[in-house]
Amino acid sequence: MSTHARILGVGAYRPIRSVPNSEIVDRIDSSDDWIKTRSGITSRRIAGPDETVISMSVEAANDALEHAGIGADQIDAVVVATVSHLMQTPAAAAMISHQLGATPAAAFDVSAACAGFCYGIALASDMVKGESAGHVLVIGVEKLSDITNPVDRGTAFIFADGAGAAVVGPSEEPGISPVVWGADGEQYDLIRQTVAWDDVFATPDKEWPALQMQGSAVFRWASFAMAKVAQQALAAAELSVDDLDAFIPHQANMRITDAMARTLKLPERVVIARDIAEQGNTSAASVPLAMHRLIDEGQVKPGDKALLIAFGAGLAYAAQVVTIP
């Protein structure tokens, strides 16, 4: 038995709704020339009533067994990565295992917010090698428009929607590199949901929780702390930057991932995802949908390699260089 893992295949699924610059600015008071220079952002995908945590994540999922070319009967867990599932319980990993038909394939949810889906994959790469699953299905997926404040100056322009997703399963050589992560817990001010539950039960008339970030410490943080994981993750997986085909950030912000790939020393063939900038940032699935345009638009190819890093509420973070299916 093998006792290697890797990404077998790669799903997305993207909202068909597509919100430029030009719809927001009047509301938040600013224009689509400050929202591209502070963000890189043009455009970003937003869910209709009938695209949810649920349906994106069966579609991305389906798209992910499709190129792995596998069966959901050979699923042996569904691993969700999502901080905009609504239902506190049960896990969305459940109805999702369902309605793809890997019943009763193990199902639970990761709470780790833009880092979810590096973690996913680090769970499920220690799964497959420690032999408790012969296939797991990672899913990053985000519904949040629907937690976004849509007056909110600081983060309405930033968040938007849709699902990506990764099969992993047993290979015979490495595909995934030993994990980097870890959290920042003193620092969770700084990325957070404004109000509590148990506040808003209290109070009826509470303003509808949703998520506020203080744009520049995260900036700071994640341009320079991110680096450092990053150079860890290549010194964990035996690795250098010239060693690398892609480098594949969390899409929080394009400045964010100039300055990391500044600091790298990228070389100028590494190619660099760009997702955001009309998808917007989309948390725990941004990593994914970042690496099935990347693969989809033929700029890397099976066997590359390429360094994910992500991070995000928390202040969670994860790192790991992993071979393209």
Second form
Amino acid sequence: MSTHARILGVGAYRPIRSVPNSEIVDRIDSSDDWIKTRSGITSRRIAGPDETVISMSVEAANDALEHAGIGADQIDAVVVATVSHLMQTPAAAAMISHQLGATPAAAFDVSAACAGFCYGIALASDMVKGESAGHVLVIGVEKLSDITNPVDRGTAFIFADGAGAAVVGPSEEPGISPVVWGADGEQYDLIRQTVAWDDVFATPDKEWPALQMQGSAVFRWASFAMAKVAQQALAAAELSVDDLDAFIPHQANMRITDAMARTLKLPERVVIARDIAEQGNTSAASVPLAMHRLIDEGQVKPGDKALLIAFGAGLAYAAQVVTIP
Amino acid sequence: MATTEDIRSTLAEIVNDVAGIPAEDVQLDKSFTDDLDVDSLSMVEVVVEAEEKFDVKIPDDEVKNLKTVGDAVAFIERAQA
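Given the form predicted on its own above, what does the protein look like in the form predicted in complex with its partner chain?
So here's everything in the complex, that chain up top.
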């Protein structure tokens, strides 16, 4: 009987191509300085034609399995958080599982937008504790460049591509705190696809849908309402900010991260993930990518406590404290 | 009841806290964007902190009308009345 669950390994895949602000400022009538000040982004990773939702996921997952010291055949479930797998059926998870050699693991996708990875970690933790799975692979992956309007001044400089993954398995000590999560459908319109697919094909010009966002309303919600959720997650973990080693929020915008850190009054020694600067906002992939960078750069060490919080379209959100593997 | 000057000076502290602008520069005739260089995101932070400090609601739709420090002070005075 496993009473606890924890993250055993983290993996990442970053697309090869890095696109600096200078390459996009003309088409959105902006400047490097404006983008940096408004978002903290200096460059973003954009996937090429051969870097797909499936292939990036497989790369990140193999990296996470290696870090965990677990074989794909030990995975009982593959949970993929994404909003940019353009093949609606079947789930990306089934193909990813097959390519990893994890068949016949249960495999399904989670549609919770930028909150997806933390939703997946919550599910995986409960699956391991409930013994419906021994080891669960949670993947956050996005190819947002496929659903970004390249001339939208509100989003074109923000969204990017990549994949991150974590292996969740049994633990003698608690390694994933109770999730604080929710969704606020009253704010459904703040971040959404411009048009539904049936409407796309009902119009003669068949304009490709894109993600759109009401920037300042989202900023207000994310910076302040989400700081409260982060505090609730700390309380659920029976921890205070003084017990934390790292803060790994969804890499939505550096300004949101700064505002949340200020509201939370994080002590200076708490490491704050700022992966967005050279990666951009990768929605469901951003939290595992940011966690991977902190581990890779030695900014966090095994056993450290990290507060994760992710939030986005829905508006959906989830937060939990995890032990760094 | 808080005076106009009380509200201005509290607001000036918030602007200083959020955007690092010297509080003495935050005068009624100053434009947030043109004179004080407070951008739209900082403005949201100022508004949220002002809501808490003054116990008022400043809806998103209203924020764009608050062009000067005086506009914001007047809005807060009306909302408190």
